[in-house]
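A single chain, nothing else alongside it, follows as structure tokens in the form predicted on its own.
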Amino acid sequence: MLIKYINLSQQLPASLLTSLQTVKGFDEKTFTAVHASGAQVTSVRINPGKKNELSGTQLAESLEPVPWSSDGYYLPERPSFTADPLFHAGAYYVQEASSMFLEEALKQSCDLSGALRVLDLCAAPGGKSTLIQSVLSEDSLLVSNEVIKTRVGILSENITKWGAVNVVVTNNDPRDFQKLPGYFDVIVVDAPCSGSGLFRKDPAAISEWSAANVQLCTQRQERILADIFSSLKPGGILIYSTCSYSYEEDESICDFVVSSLSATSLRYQLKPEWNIVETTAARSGAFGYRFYPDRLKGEGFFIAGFRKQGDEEITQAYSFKNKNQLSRATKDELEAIKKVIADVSRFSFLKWQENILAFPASLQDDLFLLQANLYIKKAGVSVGTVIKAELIPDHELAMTGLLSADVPYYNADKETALQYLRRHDIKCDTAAKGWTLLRYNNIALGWIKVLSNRINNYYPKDWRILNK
């Protein structure tokens, strides 16, 4: 499971090591030794929506499970994920093991079987959003937000590959959510931080680290939490996390949440063999959870949970003005869609410019509300466009489990699959004609169109593999 990387023992910032001397769980000798070892841990989280098709692959073999995750596994070595079609198909997500504890925090904080409105505030590139979506009920809504515009594209791509239908991707500043007071049941804030917990994975972070940057990050974290807190309903759950070891970004922020935002700290149940360190904040006694790479198989991570004080039954009136609502697909468009999607009764089909979106019918009003108040990058699943009574399917539709069993498909070998992912010309020995789903190991990669004299490759240009 461990591979050699780079010796970091002499590079760790002395001021960081000094600042951690009084922090619970820190052992300078073993901490510096694990960084000096050059060891790294590679872990993935399997997509439960595509899990059944993984039989016969390495991911279905006896891999070591991440102990606090339902679908997380350690790999014996880091493979070339780019050369694995299953990676591009969204069969799994490469995610740091410590951060997978978010699943446990959610399970211990709220009833995941209910219909929840959840916000992942700082979501790119999408690891925590895909995790959250995997544990929510079908009736729940996930708003996956990224503040930085240039990072929204990769977030949308990973949400699409995951095959999620009940997700809206937004690009907004935390303060924009103040237009939705008391709207969310759960808010997850994986806050921008100084990044010391990622020194093993990203040695460049060492040169960028400074005590001054820790202070800047602390101020930013407080502003983010203050800006977003009004959109959490009374009785709702706030989960805060960083990939920093610094007390100022972790336990001190817990003090801020309890004292300035009037929230109640949550305590999680841990198994001793996990070797996660429970800490308490100096002023408030709020509980936090530290992950040290010399104690467990994962990187540096901190997480804490809170409950907002107040009456859970308060209802709010929200504004729908300033934007036009999405229009509904026409009867003829629905007829074309019914030929491709197995069960249309669960969804509202809405026009977004020329595209038709499939969105859970039970969440339609939520989508209208979000569109009226936020900048939406992606909502539900883009089904495609209907031209002359024929559905021209979108790539997003291929990534979901919505398709009818009558849709033609072709199971490609690995080399054909990789050629497809490079957006090269491919050959398929198939009797199918027209729009056909290209699969690898029975998991969809995307669309091809089989014509009499050629096969057109419709894999998204911006996603193609660039190496040969």
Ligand code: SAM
Contents of the next structure:
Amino acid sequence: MLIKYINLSQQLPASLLTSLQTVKGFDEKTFTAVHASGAQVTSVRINPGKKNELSGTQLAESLEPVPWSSDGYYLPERPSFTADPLFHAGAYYVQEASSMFLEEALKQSCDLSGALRVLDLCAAPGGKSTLIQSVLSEDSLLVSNEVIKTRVGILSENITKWGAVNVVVTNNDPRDFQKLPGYFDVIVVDAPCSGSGLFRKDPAAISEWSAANVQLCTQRQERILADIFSSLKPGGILIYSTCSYSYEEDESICDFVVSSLSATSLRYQLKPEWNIVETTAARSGAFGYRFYPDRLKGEGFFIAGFRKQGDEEITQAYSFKNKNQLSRATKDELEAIKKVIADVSRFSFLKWQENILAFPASLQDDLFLLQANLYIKKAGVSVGTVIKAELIPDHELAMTGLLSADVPYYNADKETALQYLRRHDIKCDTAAKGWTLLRYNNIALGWIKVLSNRINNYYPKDWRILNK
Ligand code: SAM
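Output the form predicted in complex with S-adenosylmethionine next; the form predicted on its own has already been displayed.
All chains and molecules follow, beginning with the one already shown.
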């Protein structure tokens, strides 16, 4: 056993281990042992919007819950998620357990029953965004932003699969949000970091780690926070997290937030059995929460919450000027939509390029404001296009709970479901005609069109399963 420790401690960067000696909760022996063990922890978070349909599946069986999460569960082993149609249906998200603590941080920071405007600033691929969306009220707005263009596609895909209507996906630099001063009630910054917390899951990252990169990440983290802070309203909540163990990227950043951005630190209640380590930053005394894989079932993670000082509402004159403001769907288009969507009263139906999108009516002005100031990649749910009084439904609509019970569906077996997800031809023994939902375990995977002599598969080409 000892030999194993020695071997691994040679693999883990020596300068990282040295730098952590004085950090609270760090125990070099157990830390290196847990990395050496090769043990892997797999966890998923179930989509509360699709939970009712999961009875009878493996996910409904007695799995061990993630202690700080309402819908998080550990799996006994890592299955092939690609081969599980429920994964593609957005029935759950594969998420590392420690980061699910964001739910607890949000619950302890603000009243989630109200209508909140929340920004997830560094959002791709969407783990935190799908979590945030699940704990917000229906009247709340989530802006899910990713600055790197090539990562916005996967973010949009995961938000679509989650079936959420109250999310806007944007592709902006943090400083672009300065056009929206005091707008957000909550901002989550899950910052790009040096990534040491994921060494156990991804040992290849060990060789890429360097102290110089930690310094670069620290500078970038400060810049991101300084750029975004003005868009948080006075009294609003900032939640900062990383998957790094480095003090410079964690507690030092808390010092920066408190001293340079005029925010006060929030202290969270922890259950002792969670084994999460509470730390305090040296200069400001700000609280932070450390997750070590040798102390709990999860990867390395750090999170801290802050309240922006001041409690006055900013009455801000936001710029709505926008030549391309979205127009409303016509009466005839609405008639076609009503045949497919159960309750249209809660939504605004707006023209978006060739499509019509559904967006919560109570948030329509927010969408116009965001459209005037940011680059929007996706807003609400694309419903489809109306041609000759018939709605040609979009895939996004299939993923939501908005559909009327009259929409025909076919419950496929697993092999047919996988053939559908590969975008192959499928056979269904159904009397349905026309646009039909293909479901697996009562959860929609997408649309098929049943014609007299064949079935057309409308699963999105870019998302199809490529392996056999
Ligand atoms: N929150 C995501 C989740 O839970 O799935 C993971 C986010 S990852 C830790 C950090 C993200 O920040 C990446 O998607 C990365 O592209 C983005 N990022 C990189 N540089 C950035 C910058 N300068 N400003 C804002 N975000 C940045």
